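Consider the single chain below, provided in structure tokens and representing the form predicted alone.
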Amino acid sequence: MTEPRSDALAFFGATGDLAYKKIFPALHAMARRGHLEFPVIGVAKSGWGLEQLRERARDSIQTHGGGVDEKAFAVLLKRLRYVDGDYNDPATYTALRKELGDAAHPAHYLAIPPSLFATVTEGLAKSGCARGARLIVEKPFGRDLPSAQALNRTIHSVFEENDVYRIDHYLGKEPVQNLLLFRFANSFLEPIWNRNYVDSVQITMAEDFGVQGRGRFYEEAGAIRDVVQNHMLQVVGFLAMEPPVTTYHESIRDEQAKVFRALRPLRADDLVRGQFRGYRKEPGVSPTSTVETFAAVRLHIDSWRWEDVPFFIRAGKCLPVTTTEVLVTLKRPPLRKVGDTNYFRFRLSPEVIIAVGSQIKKPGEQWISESTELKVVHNPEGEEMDAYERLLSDAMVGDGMLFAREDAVEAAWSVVQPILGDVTPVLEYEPGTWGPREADRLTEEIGGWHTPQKSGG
């Protein structure tokens, strides 16, 4: 059965940072390509009209979505409108509808802060707006795991499940989205996919910058809940996953979901969290906060395919590199002889990076080995789509593969959830660093961290 196309996009919280940083870049990128075929109305509190909020979208657009391109915004302002109100006030949502016209499947969007979605899904639902929707809702969905049943309670109180679109940005990445065509669209990576050939899989996420005056949303957040729970344990799940059964529409999401009840519950033994000197200094910040910006964690699969194959996830702030990298080790062959072992390196970010480590015999008369990379450098043709264009644009035709499932989030935040708050000290380590020297007992057993290089490495 195909799915009705929205035929129109309202989006709450049109003047905060989330919409000049993300959504009207995305919403002028799909105009540029023609996509964009349905009214947009944007919905804040702010004592605005139309025409500051039009200013704002070309400065968004100017600032984050790499310049205006003069044909693609007149459609975007011929399609904008503004509904100015609070989102208490049922004279916002009575408005709104009015906005919407005729449109029967619209799309409603909220980057607000969670705690306004019972809100705003309580008005959308007392005045019509939400009969024949659509939902998107922006992470964090919740802050553990009772919040997030909570919230999905209340979504699913006026939302079916699957008219439900929870955006977690990372699975609109395309190189997210190469690590999960690279496994399955090559046949000879499946017969060494497994707990016989895969020693080790570490994920690092580096960034070489601080909180960048985000103190006071850090401080609600911290490494595990702004990272971890979401995009990185994405990216297990896309490593760790069954081949998908491709001719359902659900499969991925489903063996996603199958990894995640499938994981361990994290421990307090295999965690490290850190701070670095300085985040205390932070506006917004705490001067007692403990608070992590640094988060080690080693985690287990019990599964067929997994079973004794240690996952390792690093993320911080203020370390020596910004990348997002994965090494998966490949076990020892049994000659003593033969020197390093072979791994399989995926770099995501900021460039794209598929890399071989192999061994071949150094030039001499003694028969030794020594290492080296096959090295592939993804740099695709045309313009690459954007994150938030691709997530808009799939959840407006109601394709849901790249979006998290109620099963799933609540899933993941059951693995960490032994783990929230302060069930470990948080140790400060220097920025510039790669963290606290503590995390390193977490990779003993493998021989240490896979450490990331400067960009073009």
Ligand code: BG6
The other form holds:
Amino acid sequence: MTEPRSDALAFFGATGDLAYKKIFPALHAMARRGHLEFPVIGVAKSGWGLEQLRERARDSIQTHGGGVDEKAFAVLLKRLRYVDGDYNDPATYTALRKELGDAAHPAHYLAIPPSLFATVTEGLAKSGCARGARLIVEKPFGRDLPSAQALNRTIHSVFEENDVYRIDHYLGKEPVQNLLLFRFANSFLEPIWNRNYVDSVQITMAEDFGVQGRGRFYEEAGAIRDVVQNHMLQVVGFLAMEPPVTTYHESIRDEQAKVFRALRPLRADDLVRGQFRGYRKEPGVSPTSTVETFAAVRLHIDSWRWEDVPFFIRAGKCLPVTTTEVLVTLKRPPLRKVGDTNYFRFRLSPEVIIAVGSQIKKPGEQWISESTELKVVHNPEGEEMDAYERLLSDAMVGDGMLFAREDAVEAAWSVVQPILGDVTPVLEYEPGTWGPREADRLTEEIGGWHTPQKSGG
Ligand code: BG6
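Write the structure block of the form predicted in complex with the named molecule for the protein whose form predicted alone appears above.
Below, the chain from earlier opens the complete complex, with every other chain and molecule after it.
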């Protein structure tokens, strides 16, 4: 497969929040590696000029990109262009086409609300900007199954699926990719990675902060749409998939999509929703909001490998710590004096830990065991690529492996579709706690939730 490299990048929403927090830092990092060899055109409707966008870029990199490297920043400034215009106005696309110069394979990155996708896609098509082009789109990809299907139809009216790159930034994270590598690059794991040895799987995505001024956005989302349908299910996919074959490039995405299809659509009974006390007073939030800031679910995978192994997800805002952690618990050995069970613990953030919970003999006369962890901590200071840099770089060279494919996105929506909205009451919880007590009901059968420790744990 030789895909042409994109020879220009246009990003819509250039003056917005995502550009500020993620896109400029990623472009700066690409420049630092010597990878920013194409024009970068910001598009927005803000009444700004190029100078203002440059200032914004500097500020963004200073605040979110770990500081400005003047040499790299100079490269970014040299590449950066700006088109200010309304997305409904054909003149905006004419101006963009002009800035694209002789680029034959531009990439268009839509860092804008999905409600504008149709307008922009059409504008790109009519102006000739879509010819030979790729499309990169941000999450959320729709707000339920029908809207995701409609978005796919809109996009496909102009772009082939092969040229569409749907971002789920969790797939761009090194420690998430490592789940896959760790599973399949270690021969000791595969024989036990199934229903015969695995008792349960838990994934926790905890954040100790609230909605951070994104109340208006969050009101349209809630925890299930914001992180469960996408980030959390991608992690489930990597943990549960069959070994991908290496003879064709779509095999990882094929296996990922197969897991989503094998996931039983969730029922209200599999779900506990919570909302932290104080959420309703956040700017942009309705005083009677029933949107969840916490969701706990029990998943079933109907497959030969995972039949009867429960997978749990717990995700929420204003919890006691900020971390994402996976716990794969193994079945107990038939020895009565063995204390805890064995497990694999994968901490995906903030630091990267792989730990194996094991039993050793407790020193002393008695034949009893005590628990210990064989632990590897990897703190890849500086060497790790940020998810956005990784994904943007991949999209520019036409590598779609770490992007959500149409069928996978729709299958993931099918899993959560029955639990969207007010299918269960939203229960209030105190900020700084692990969500509503009622969530304990879900994990009763396995002895309760795993509680990740603060950093250093
Ligand atoms: C985003 C969600 O997709 O992921 C946010 O919209 C969440 O609500 C964020 O905080 C978490 O990402 P990360 O990379 O900071 O763990």
